[in-house]
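Presented as structure tokens, the chain that follows is alone, the form predicted on its own.
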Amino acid sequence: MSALDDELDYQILTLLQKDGRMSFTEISKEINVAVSTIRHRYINLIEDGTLKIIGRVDPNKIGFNAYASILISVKPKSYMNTIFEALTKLPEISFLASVSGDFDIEANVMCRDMEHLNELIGEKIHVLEGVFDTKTNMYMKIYKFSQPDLELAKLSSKQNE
């Protein structure tokens, strides 16, 4: 989060964080900084990246009652790109990323039920050359699924100082 301004940056995304729907309004209001500032601001954080503003779904409330990670490993690992590019398209998969230790890919997916995981598994993941094995693990409950606290990433940058 090195793109950060400044200590501002940071009180209008924590604030975002909590309610992404927050007006301008309240937020200059919440930091006693002008509208046009928050607003500025806003659109730079956007621009650069650093903010998406995006609707939260329950998965279970919405008919998603399959959700798991699944392990992937690749061989030869030339064909990790490729496998890339596939399961990014995917829109089963919320989550992926290369992973070190056993397996190479991590991939978090949301189905319907069983039938609808086992059909990507089987069907869509197992046929793309050059995956050799998964390992599934099915999320029985979740306990806690939250974005990232600000203040780690405002230690970091100033133990890096």
Contents of the next structure:
2 protein chains.
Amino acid sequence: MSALDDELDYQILTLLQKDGRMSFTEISKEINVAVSTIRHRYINLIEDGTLKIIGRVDPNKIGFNAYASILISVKPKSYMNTIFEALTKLPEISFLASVSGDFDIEANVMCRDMEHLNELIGEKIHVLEGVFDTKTNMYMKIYKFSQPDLELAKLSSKQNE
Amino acid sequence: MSALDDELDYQILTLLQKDGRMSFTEISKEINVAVSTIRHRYINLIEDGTLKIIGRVDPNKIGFNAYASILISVKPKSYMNTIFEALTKLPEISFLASVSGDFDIEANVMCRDMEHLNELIGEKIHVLEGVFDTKTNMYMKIYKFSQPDLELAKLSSKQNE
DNA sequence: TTAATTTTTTACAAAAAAAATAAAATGAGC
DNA sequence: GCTCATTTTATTTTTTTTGTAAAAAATTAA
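Following the display of the form predicted on its own, present the structure of the form predicted in complex with the DNA.
All chains and molecules follow, beginning with the one already shown.
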């Protein structure tokens, strides 16, 4: 791929990042390239996993009022994998990752209310073998929730292709 | 809105959550309702902010290799607002919220590499008046990154409409 | 450099979907 | 039962997508 090719991908990604339903026709008008080219590029971006078009649902609007971060300390560490497996299945967990620092795992959870959150921690998380300690912090107000900035990304070359 | 109406909204949201580009025609076939109904519902969901269709770009694929959580302690607290204003503008920050617990603010950042992250913390965050202390933890491996579970949401009534 | 090969972009026609409009159905409140 | 407002539906026109194939550009090897 040449530098110019990537530029086209970035332009397509930039537009679709904002409006995932923008038609190929409109995109092609916006960046002056044939519709079929846009479509080819689009299909490639989807197929290699760079882009995914999703409907993002506002948690507040559908009744999730308790958004929290649960930090988990695992002992012994040999339980890490089974704990990740179990946690991945919990529908309340929207983000799950291993982290550096005082704890081993961070799980972000969306619950209906405090009762639901409390129940989740006590009955679904603390019961897992290997969960040594947890620390829960509430997200009180969300100020920003955005996508990766493509302008910043441009400064580096494409990775993991 | 009646109970059945909400059920239809949930069905539409469930489908679009998975594939944001699914055509109204296909949705209408899937849930046996006229295409025009689907479109009306869709427009309402978009307009009241419940749903937004976005293209999600995989950070790794575009060269972001350092994903971290930066916890910030603010002193005196009167600086909170100006700090939030300043942080919101930083393109590296993809998530920004006030949190309960030992720190006041959590910012999740996507950086190209450690150098970029280090620079961000030192030259963009620690320089802000009122930033008393920070704690940075790296997200090492992401196991799950999903949308709010609509099945769970169904158990509660719609809020904030 | 040239020729062959692959990749990328483009054009075009048929099929499908979206948009706009108006009509019918439903339901809440009186 | 009637009225008003909302929701669903049907229909027609316009636009978009899809599939195929050809042109152009880039890459590779001789």
